[in-house]
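What follows is a single chain, given as structure tokens, in the form predicted on its own.
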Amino acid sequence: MRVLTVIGNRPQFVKAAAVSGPLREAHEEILLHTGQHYDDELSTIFVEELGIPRPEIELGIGGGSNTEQTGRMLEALGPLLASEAPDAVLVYGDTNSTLAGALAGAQAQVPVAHVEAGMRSGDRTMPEELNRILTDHASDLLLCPSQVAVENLAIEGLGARAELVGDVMVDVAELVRPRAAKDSGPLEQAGVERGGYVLATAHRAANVDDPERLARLAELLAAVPDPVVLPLHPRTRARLEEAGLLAGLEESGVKLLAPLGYPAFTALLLGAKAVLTDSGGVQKEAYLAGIPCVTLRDTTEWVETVDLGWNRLVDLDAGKALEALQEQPSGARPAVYGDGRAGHHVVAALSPLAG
């Protein structure tokens, strides 16, 4: 079986680390990097540190609006599907690359499988939510990370295509966590002590592209009494510089870092007292690591983390964020995202697509 895997950003590199190994043991994989994540250094970090095969195809498509970017990806993917003639297209998550891969596959009448299907935040103003919904409806096989995701698809009439495989991020987290827990290097680089800082990430367009919300984000981070460690997404750094907010963050004591590889980020996560983030993936990573999370959004697709008390949604309300950072979860943290073998379950589910 010949599978074309489409990836384009940080989380998709990490997820591919769980699937590409077992997939290549059983089938032929062509790994395609759209270039949506345009930071080559960061992409290379994931290839080298997680053992992901280097992409066989790189499109170099980044920048522009969501519509422009998705359109250029579709234009490039159409001829590639014709020349590569895959038996299936595999996509991950909720990015423009995900949607473009799914639409191109569906239009070429190649079966499409969506890893992380069925996730819903209920906020259709988010580009990621539209990408998730459209990708699920264009796909033939919906590979779900949780029972809630399966139920979401059933509500939309897609239950017959859904299969519960667990979350591939659990596979990667369980592989990386023991080594990361022993690595004090990232903490020393940031100048912080274990359990004495808050780890923060911010990159959502709704938070960093709107000047008013970006200013509120900077004020919130500066108000946290504990040291804040902020690995800066390239896009976030650019927006902060354009708004003249970067120097103020540094002066307030926020420790700004360059983008990190997954093991280094995990080391910082495991050493933090709490996490502040607008990333869906980091919310889940915090849950898996047993670190309290405060989410700088008012909705989340990872509803289990909220329902179980490990995640608080505060949007950009600094008062609520500071209050949430003082709270402790109840302690119950069931394995709602699978058994750590999701990559193998994905490959087993894909095999029937070969016909």
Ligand code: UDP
Second form
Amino acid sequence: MRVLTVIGNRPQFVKAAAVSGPLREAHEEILLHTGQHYDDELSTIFVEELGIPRPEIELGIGGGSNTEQTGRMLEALGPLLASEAPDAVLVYGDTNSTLAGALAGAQAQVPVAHVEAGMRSGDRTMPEELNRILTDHASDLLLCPSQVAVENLAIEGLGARAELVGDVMVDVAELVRPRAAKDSGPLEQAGVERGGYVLATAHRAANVDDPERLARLAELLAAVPDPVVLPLHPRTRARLEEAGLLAGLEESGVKLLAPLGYPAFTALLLGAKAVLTDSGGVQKEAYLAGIPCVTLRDTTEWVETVDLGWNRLVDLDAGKALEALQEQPSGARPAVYGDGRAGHHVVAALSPLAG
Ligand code: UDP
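Can I have the other form now, the form predicted in complex with uridine-5'-diphosphate, not the form predicted on its own?
Next comes the full complex, and the chain you just saw is listed first.
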């Protein structure tokens, strides 16, 4: 079978790292990078460190509004699907690249498989939530990371297309964790002691594109009494710079870093006292690593992390965030996101599509 995989940003590199290996053992894969987040340095790091194949096709489509970006991707993907003639299209997660890949596949009548299907935050103002819903409805095979995701799909009448495979990010986290746990290099470079700092990330449109919320975010980070390590997403760096908030943040003791490769980021996660984030993937990685997470949003699609007591949703309320950072979760961490072999389960589930 010939599978066209569409990826476009950082978390999708991580997800593809779990699937591409097993997929290429059984089938032919054409990896297509839309360029949604084009950062050559970061792409190279992910390719080298996680062993992802170099994309066979790069579209170089980044920037613009969500609508423009998705439109330009669709325009490019239509003819490519005709010339490459894949047997299936594989998409991951909830980005514009995910939606464009799924819709272009459906329109070309090529079966579409969606990895990380069924995730819902319940907040339709999030661009990612719209992408999740629309991608699931356009796809033929819905590969779910958790039982809750399977149930969400059943509620929307999509139960027959759903299959529980586990979360592909767990595969990668488990693979990288043993070495990252011993690597104190990233902690030394950031100038922090194991267990004595908070690792932060922020890049959601709702937190960084609105100047008023961006200022609240900066105030919240500055108010944390422990050292805060903040590897800055390019979008967040640009917004903080535009708003003149970057220098103040640094002066308040927040350690600003460039975006990190996955193993270095994992090393910092494992050494942290707690995590402060608006990232989807990082909430889950904190849960897997047993690091308390405080989420800078008022909803999450990774509901299990909250229900099991390892994640607190505080939006941008600094008081609540500081309080939540003091709490020590005591609950168990059952394997709600699969057995660490989701990549293999994805490939097994894809095979019938060749039909
Ligand atoms: N990540 C990374 N380097 C960083 C920050 C994050 O490798 O400096 C990884 C992180 O471990 C996770 C993924 O990037 O696997 C999450 O990506 P992001 O927060 O951009 O997206 P989201 O999960 O919110 O869609």
